[in-house]
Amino acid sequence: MISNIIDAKSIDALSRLVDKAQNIAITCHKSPDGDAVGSSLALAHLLYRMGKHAQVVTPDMVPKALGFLPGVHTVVVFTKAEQRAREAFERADLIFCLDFNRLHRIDKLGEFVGQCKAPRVLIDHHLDPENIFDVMVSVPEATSTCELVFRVFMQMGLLHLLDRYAAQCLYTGMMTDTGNFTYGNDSPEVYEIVASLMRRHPDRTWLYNNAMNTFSADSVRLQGYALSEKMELFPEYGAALLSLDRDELARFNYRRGDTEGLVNKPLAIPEVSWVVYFREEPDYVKVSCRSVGDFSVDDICKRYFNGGGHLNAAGGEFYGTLAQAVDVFHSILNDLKKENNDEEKQ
């Protein structure tokens, strides 16, 4: 049996403002991967379903390797179409925030979420959320914010509306954001979740396949370049380092989501516990951290890299070089060793 995890008042709030609703804008964070628009595009399916107009708008571009989705095709960029953008959240009588817990994690478009009138939902799953949102639908647990979409029209009696179309979705999320339900998901309800998902019929396989098996032959050369040729080890910290700079990523045609999974890979050593992952940006380093054991990556994004997530995976932005990038990884192994001969001192 699934329990009701999410708070009633939290719930009947929510069902509150979806009833008054009419016009509902749908936004997820920036650089957007499968647990976001998937989150995204089921909740907007089901509002549909319901009566309601919902649009989803995202901070950029979709990866190009989600395009499979149910939907992707309705979604509204900031980047590439900045006033239907505007419009949508201008005409909004209710935001829906997804996969994100503060503001700045949806870029340009977190300043103007912030100023529109209409309330604002959250349903995510990060820790320490940004008190902003109306109605709060925060569980750090949870293994994905598609988990808790299904969670919240489950609680709002509303499973009935769930066809095909938002299990595809749901499922996609729950399962990039798991691994293929690898980790994170300890918890025999999650697999009560997965097994009301497949009575709609999603073709698992087929979205495995789409999801987490397809990649174009730039992506396998650009993640075997990064693997035999950038790929650090430091035994003594348990740690692998991945960077790719920008020359490099235009080597081999990057596009976004190409080095999905990549930061991942390093943990197949044993004696790896812990990877960091930069990939330069125009403006920033985009960082990517992985872990195995109570070894928190959480930790490490929230102190040195702006940004966090959850014990074994987070990721953050660093706003400099990627060499001093790399530099700050160095200092993060002289600060753990330092606080472990500390402990040993004691």
Second form
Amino acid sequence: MISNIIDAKSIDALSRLVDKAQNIAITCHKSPDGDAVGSSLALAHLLYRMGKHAQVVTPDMVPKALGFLPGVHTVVVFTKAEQRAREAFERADLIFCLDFNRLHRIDKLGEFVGQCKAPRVLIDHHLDPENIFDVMVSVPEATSTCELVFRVFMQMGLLHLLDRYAAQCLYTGMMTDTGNFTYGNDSPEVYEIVASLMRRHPDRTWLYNNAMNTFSADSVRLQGYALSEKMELFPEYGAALLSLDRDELARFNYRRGDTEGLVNKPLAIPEVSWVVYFREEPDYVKVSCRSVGDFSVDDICKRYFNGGGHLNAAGGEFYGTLAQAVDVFHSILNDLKKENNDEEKQ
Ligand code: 5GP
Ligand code: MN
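With the form predicted alone in hand, show me what the form predicted in complex with guanosine-5'-monophosphate (5GP) looks like.
Now the full complex is given, and it begins with the chain already shown.
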């Protein structure tokens, strides 16, 4: 049995908003991943089937690797078509914010969404959501926003609208946010939801190969280089550090998404329980962190890298040079040592 974990009040309020709405805008976090795009497109499919007009607007480009998702060609990208994106929000009588917890996560689009008169609905699984939404479905324990879109429609009694396309999108987000169901949530209900999706024949193998196991030769070589030449281990702290500078990225013709999954690799080493990966971007350093167990990389990203995320997967941005970011990493190790010493003394 899949239980009703979302409170009935939120479901009622959301149902009423959807009933009244005709033009619905849906947006998700910048640098959108399988869960962000999957949940947005699935929601759009479901709303179409309710007779609504729904427009997905992403803050920036959808990675090429997600080009297989049904409906992806309908997405309006804010950085490419600002006017069309603005019109979608101006026209909207309801806005869905998916897979992010704070408006700054959608960049410039955030100011705009913040000012819109239409009610805003959040469906998300990140910690500490901002209190600016008319309805909040915020469940940090959920595997993914895709899982929550499924649960919302289940609790609204509308699962009959879930077709193969929507199932493909929802399966993709649940799969990518759990590393193909290897971490994030052990609840049997996750698999009951997957069973329900499988009845819509989403073709699991095809989705896995497209979303998680398709890399260019350059990107496979770049990941190999990063692991063999650039991985540093700090066994005393259970830590691993990966960093790639602009020249290294250029040498392997880096394209966005080419190092997707790299940050997880050092976790295969038994001595490693958390990993920090720095990638030099033109005006900041992108930070990605992963951990196993109760070591919170959400805390690390909040405290040191202007970011956050989940307990075991978080990210952020560092405004400085790559060398300075590496210095911050070393200062984290020092801080952890101090905190451990203090605890021992107590
Ligand atoms: P990734 O390392 O794959 O970019 O992100 C891992 C998790 O951290 C995702 O859930 C993502 O939403 C979150 N995250 C990534 N980058 C940022 C960021 O710059 N700020 C915040 N608040 N969260 C981030
Ligand atoms: Mn997610």
